[in-house]
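Only one chain is included here, represented as C-alpha cells and corresponding to the form predicted alone.
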Amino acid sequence: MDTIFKRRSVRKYTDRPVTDEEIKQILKAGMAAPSAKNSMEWVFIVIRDKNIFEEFCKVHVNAFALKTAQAAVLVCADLSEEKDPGQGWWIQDCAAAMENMLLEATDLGLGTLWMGVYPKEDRIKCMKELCKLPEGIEPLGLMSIGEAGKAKEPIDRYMGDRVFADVYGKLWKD
C-alpha cells in the first residue's frame, strides 16, 4: 500500500535521465493490468522527442510537466484487438494499464503525471499526428516520467462520507 500513497502527480523533474530499463519495467507493469475479456488491446509509444512535448503543450494547457520530463509514454488502444468491438472497454483497459505504470514508476523512485488525451478531440488529433498513429489506434493518455524535482509527502485521501452500505445514502461504518 505504501506505493499507492506515495504516488503523486509530479509537474517538474530534474535532469536525471530515465533509463531504457526503467521504462521497460514501467511498460511491463502496464501490460500486467487486467483487461476486459483479456483483450490486451493496449499499445505504448515511448516518447523522448522534445519537439513532440512542445507541440502537445500547445493543445493541452496543463501539460507543462513535459517541459522538464525526461520521457513520456502514450497509452493507446488498438481497436482491432477489441473482443467486444464498439463497447468502449478499451478505455478501462488502458486506464488500468496507465495506473499500473504510474505505480511502478513510483516504486522505481520516479515521478509521473497522467495527462488526459481522450476524449478531447484536439488532443487526440494532435497525438495521432505527432506520433503518426494509424487508423484504429486510439490514444487514451500521456504519462510524463522523470525524477521528481521536489519530494512530496504521501497522501491518504480516504473519505468515509463517500462510502455507503448496500444503498446510496446509508453510510458504511468504518
Ligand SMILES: Cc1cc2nc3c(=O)[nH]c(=O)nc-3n(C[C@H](O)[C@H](O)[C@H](O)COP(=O)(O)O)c2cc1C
Given for the second form:
Amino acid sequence: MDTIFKRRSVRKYTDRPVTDEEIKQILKAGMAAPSAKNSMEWVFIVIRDKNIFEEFCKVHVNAFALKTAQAAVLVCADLSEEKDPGQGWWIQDCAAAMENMLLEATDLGLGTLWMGVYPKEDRIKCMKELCKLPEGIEPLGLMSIGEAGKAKEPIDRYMGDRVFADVYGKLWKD
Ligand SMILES: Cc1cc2nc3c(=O)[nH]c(=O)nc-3n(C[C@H](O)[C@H](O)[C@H](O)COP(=O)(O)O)c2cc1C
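Structure of the form predicted together with this ligand, please, following the form predicted alone?
Every chain and every other molecule in the complex is listed next, the one we just looked at coming first.
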C-alpha cells in the first residue's frame, strides 16, 4: 500500500482550503480503526478556529504546523465509553484512529502532522480548556491538515536488525 510510505509529517501548508467533505472522509477512516473490545470510545473535535491554534502554539513549541494549517482534528477518548474501564486501552484505540486518519488524508493528497498531546500535562490542560472538553474526555493528539507546501519523498525505514525469528536476538533474515 503506497499510501503508507507516502505519508510524511508536513509542517507547512499552502492556502488551499480543506473542505468539510475531505474532513468527513478522514473522520470516517478514523472511525474504521480497530479498537479493544470494539469500544470505539473516540471523540473528534474538528478545529478551524485560528485562536485555538495560536493558543496551543504558546504551550507546545513544536506545534508550529498550526500556523499554516487549514484545519486540525483533536482525537480524544470518551472514557465513559470504554468497555474495559481503567486499563488504558483508549490510548491504543485512539492512536489507531489517528494513524488511519493520517493515511486517508495522504490518500486524498493532503499533508498532515500528528502532534502529541497525551501524556504531556500542560498540553492536555491547554487543549481541554481551549476545546472546552468536559470531565472524562481525554485528548490523545492533534492532527493538522492542509495541502503540503513542499512535497516530501516516500520513506522506507525497514531495519532488518530489529526483526527476530522465534526468540529475541536470532535474526529473522540476514
Ligand atoms: C505520538 C507522536 C507525537 C508527535 N508529536 C509531534 C509534535 O508534537 N510536533 C511535530 O512536529 N511532530 C510530531 N510528531 C511527528 C514525528 O516527529 C514524525 O512522525 C517523525 O519525525 C517521522 O517523520 P515522518 O512522519 O515524516 O515519517 C509526532 C509523532 C507521533 C507518532
